[in-house]
Amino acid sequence: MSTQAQSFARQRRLSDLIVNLALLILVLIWTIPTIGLLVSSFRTRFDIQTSGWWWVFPHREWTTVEEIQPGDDLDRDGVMEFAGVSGTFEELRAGIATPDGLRVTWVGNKRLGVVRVQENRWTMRTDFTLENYGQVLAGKTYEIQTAGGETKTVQGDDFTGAFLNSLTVSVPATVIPILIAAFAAYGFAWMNFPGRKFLFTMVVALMVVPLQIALVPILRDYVSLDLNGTFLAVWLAHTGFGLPLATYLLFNYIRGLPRDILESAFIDGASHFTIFTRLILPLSVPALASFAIFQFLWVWNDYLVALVFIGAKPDVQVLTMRIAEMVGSRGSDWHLLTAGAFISMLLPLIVFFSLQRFFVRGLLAGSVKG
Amino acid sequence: MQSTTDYQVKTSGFLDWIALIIGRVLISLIVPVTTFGVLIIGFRWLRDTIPTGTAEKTAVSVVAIVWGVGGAAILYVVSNWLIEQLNTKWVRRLQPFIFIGPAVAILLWYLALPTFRTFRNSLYNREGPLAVTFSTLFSAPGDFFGQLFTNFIGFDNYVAVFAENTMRVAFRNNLLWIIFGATLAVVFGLMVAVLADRSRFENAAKSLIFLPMAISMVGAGVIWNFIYEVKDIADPQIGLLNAIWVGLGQEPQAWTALIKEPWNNVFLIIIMIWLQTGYAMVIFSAAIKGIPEELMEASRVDGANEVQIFFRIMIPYIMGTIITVGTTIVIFTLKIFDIVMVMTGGQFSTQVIATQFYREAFTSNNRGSASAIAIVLLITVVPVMIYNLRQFAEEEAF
């Protein structure tokens, strides 16, 4: 009996171990890309371009211990000898191992190159810097070495402006749809008017309509109204595209609130407007918060709507546009990209981690968004 | 004596009443007009101000946020106040439209009407339909129909959409996205949910898998560049995948670009799986916790092993959730745009429906063809729409 219990306990421990191991592997795979970006954003431009970000961790790397200048009179077409090994130029270029574990390599061309004696050592590259962030935030200049060897001064990037634009787009584009949806949800849940069922059916139907359907007509309207490139245009667009889901979710919540609250308030002579602002809004905070986080992340991370409706105006550009543009035009400036991308993630990550519970609740309440 | 006072009271009452009405009407006009005026002045100022320097820019941002949020709230307050000036009967009749009116108007403008407008555009060539003057319908019907059918090409755009090779590749790619992307996101999500449910580190693990949900697809593109980047074989690889690949003694590959299509699409799809698994996991996790413990215990007592429990008890129990999550992710994948746009720009045969739509609409300026693509996209989600409507009708919320 006791041996059976023991074997059962052992089996249990084993299965726990397997579960945790499998989970650990998955979590590692999922986090490594983000860690890579975070680490890279603190590395120098040169390091990013010449070595993988994982080189900041201890690893074995061929490190130069001695540099030999080959003499001018050396016959470079024949067999040469350095640090106890000998070989032709081609063999030296590929690297020759010495008996005591070192490596001798010819670096550079035949005429001007040098010979390096290298040892395979444990090292890590930890020259971390905050320069990348300075360059993208303050638009500071920085110097780069061109292929020709000369130094060039290049202007950094202005992410501060893009960050402010993202904020100016996201806050109203989160609050306005929620306000409109909350009013509508109350109307649909607790008021009587002709066409109520038809209009709500329309809300449900529009939940999955892809926003691509609206881009061309709305852009034409904006051009004729001279709205294009304004914040109002983007707020309204996000409001329109987020509204069906917001109305549906808030309707489900508000309809579920106890009806006697409403009736007793009515008997006290309160109007619908008072009931809504004084009673329903405070009671709906959990539902409002969960949708707000959802909408905020969606708007902050949006690229397409911004691209279409403010694409033409560089001074209203949001972060996602700025980054996407940099990927295209300054693909080689990885150090700016890493810092920029991380700045764009900072606010959503903070919102996400501090309000995760609400966010999950919002996801669980609604399912399909168009 | 008495009668004169009566008379005076009456006339003064009448005059008061008139004054009151006029006053009310005036106030009812002045308040909304002022509100509107102030909002429009604010809008003009925001549109025409080009701030220089960070401090000024911050100030403008704050003003814009206050103007936007406050403006929306004030419009509700003012219009409700206007309605409440009327008598009770009219308040009851009109107030619902203050509540639902703005929502309905915006939904009509931004989603419902564009569906018809886009469908109409899709029947015309790249110039689009002319503005029709209805007054000519009776005076000169020939002109009217002439105007109506200028640039009209029937379903030619749709024929072109399905005949063009680039579009066919786009459809195939979207299918790949659905088959690999949606399926694997669901599978991984379920896997993590089940594993985490049995682990002591449940919350930490779930948070980390969920984290990419907070990252934009553009940001994800930058992140994954550090995985997929390719360098010459003589240089050290700075992309993780190529570093591993070269470590295994292989040639470095341009994973998203030059490797044999359609396999390069798979590497873009992986990014989507990375982003969406967290979503699937959260929903599945909640569903799994809803399975009654007695059910699992009973089958354990009957000698079922964990694998059997997973396939025979868990999966059937949460089938509804799996379908919902699957549908959501399929709709999401149908509209996939940002990842492709940032990683490859739709080159190297990685284009999808949404990038083709963007190219037609805003690069080639071909409204007709772009509209046809958008309508095709809409048609693919119609089954989901019908399903939603049925569910809603069954709920009998009304």
Given for the second form:
Amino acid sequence: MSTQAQSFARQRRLSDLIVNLALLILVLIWTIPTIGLLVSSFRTRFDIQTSGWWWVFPHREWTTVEEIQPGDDLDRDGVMEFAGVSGTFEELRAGIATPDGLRVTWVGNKRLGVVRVQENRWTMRTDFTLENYGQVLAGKTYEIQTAGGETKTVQGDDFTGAFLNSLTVSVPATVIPILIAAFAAYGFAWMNFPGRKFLFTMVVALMVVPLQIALVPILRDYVSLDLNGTFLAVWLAHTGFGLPLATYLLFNYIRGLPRDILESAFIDGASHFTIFTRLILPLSVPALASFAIFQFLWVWNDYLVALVFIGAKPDVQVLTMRIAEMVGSRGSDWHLLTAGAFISMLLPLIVFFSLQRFFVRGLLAGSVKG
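Go ahead and give the structure of the form predicted on its own, now that the form predicted together with its partner chain is out.
The next block holds one chain only.
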């Protein structure tokens, strides 16, 4: 191998290494918050309030090995001696190191505090629990400690109804625009009719229309038709908002299908409907799956459209509205908020990983001609 070829091979290996490292860093940046959310959803209230989620990994931490109760006759305003070290109250509160590597710390106030002898050990905080999910999914009661030291029983948040409502909204709001857009894309790609280019241009132009400016006019129409507050209202709204992108995406893919296959079907006497159902739909699975991921994620995570067209009634609340309500009422209950947030992420993750093999193929639909 020549010197020039060896140099080119080294440069290529170096560039591949840099690209792979950059991709690995990006993956870690995107994955770490999700891992933290998952770990936090299994931690107890006390652990979340006193330590970060990364403390579940091995780390060094001061662990109490002995606890000493100061005597009533102890002069707390002078120099005190515990476990072989002496110091004032302020020094003990800050912590005093012993010759053998321990630390003596005064915990609490001057009158009722205790002295703890601590050792810096390798440890892991793995006190996991399923109670968080039980309180969120099943609405189980749980006990909390108030600032006054009293024990209070609180009813948990039942997410089951909101989860089913989100599923009821997301599935039809994903399937309906896909079917309509597939028919429209086939018509624009393979059927000749007057005004085809103008209508397609109008469909593409609708993608730049902000969703927010259409909410109030649609809401007024829904109120006059007595549709507001129903699932049908939000199905129609998501269908209308998702159709332009779906039509454009599927048009690029369907237009790139081999012309010979369709011409052979026409020669054999197949109708447009037969060609669409027997040829176009099976061949367009990558593009359909790609848009299904986009649409399902958008509808599942939607808050604004659901709030406007469904409302905040408990019997029709979707998951995003339930979590937002939970943030307002339980803003300090991170063990419940993380469990509820991960529940809301679970189904979209399943959908994405189930359809990911079609994702890249669908994104590249119509981008390469050959």
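C-alpha atoms forming the largest set that superposes within 1.5 Å between two forms make up the rigid core. Here the structure is a predicted model, which is why all the values come from computation and not from measurement. Positions refer to the first chain, counted from 1.
For Asp77, a C-alpha deviation below 2 angstroms is recorded between these two forms after rigid-core alignment. The rigid-core alignment places the CA of Leu346 less than 2 Å apart between these two forms. Taking the rigid core as fixed, one finds a CA shift for Arg196 of 2 Å or more between these two forms. Lined up on the core, Arg259 has its CA atom moved by 5.6 Å between these two forms.
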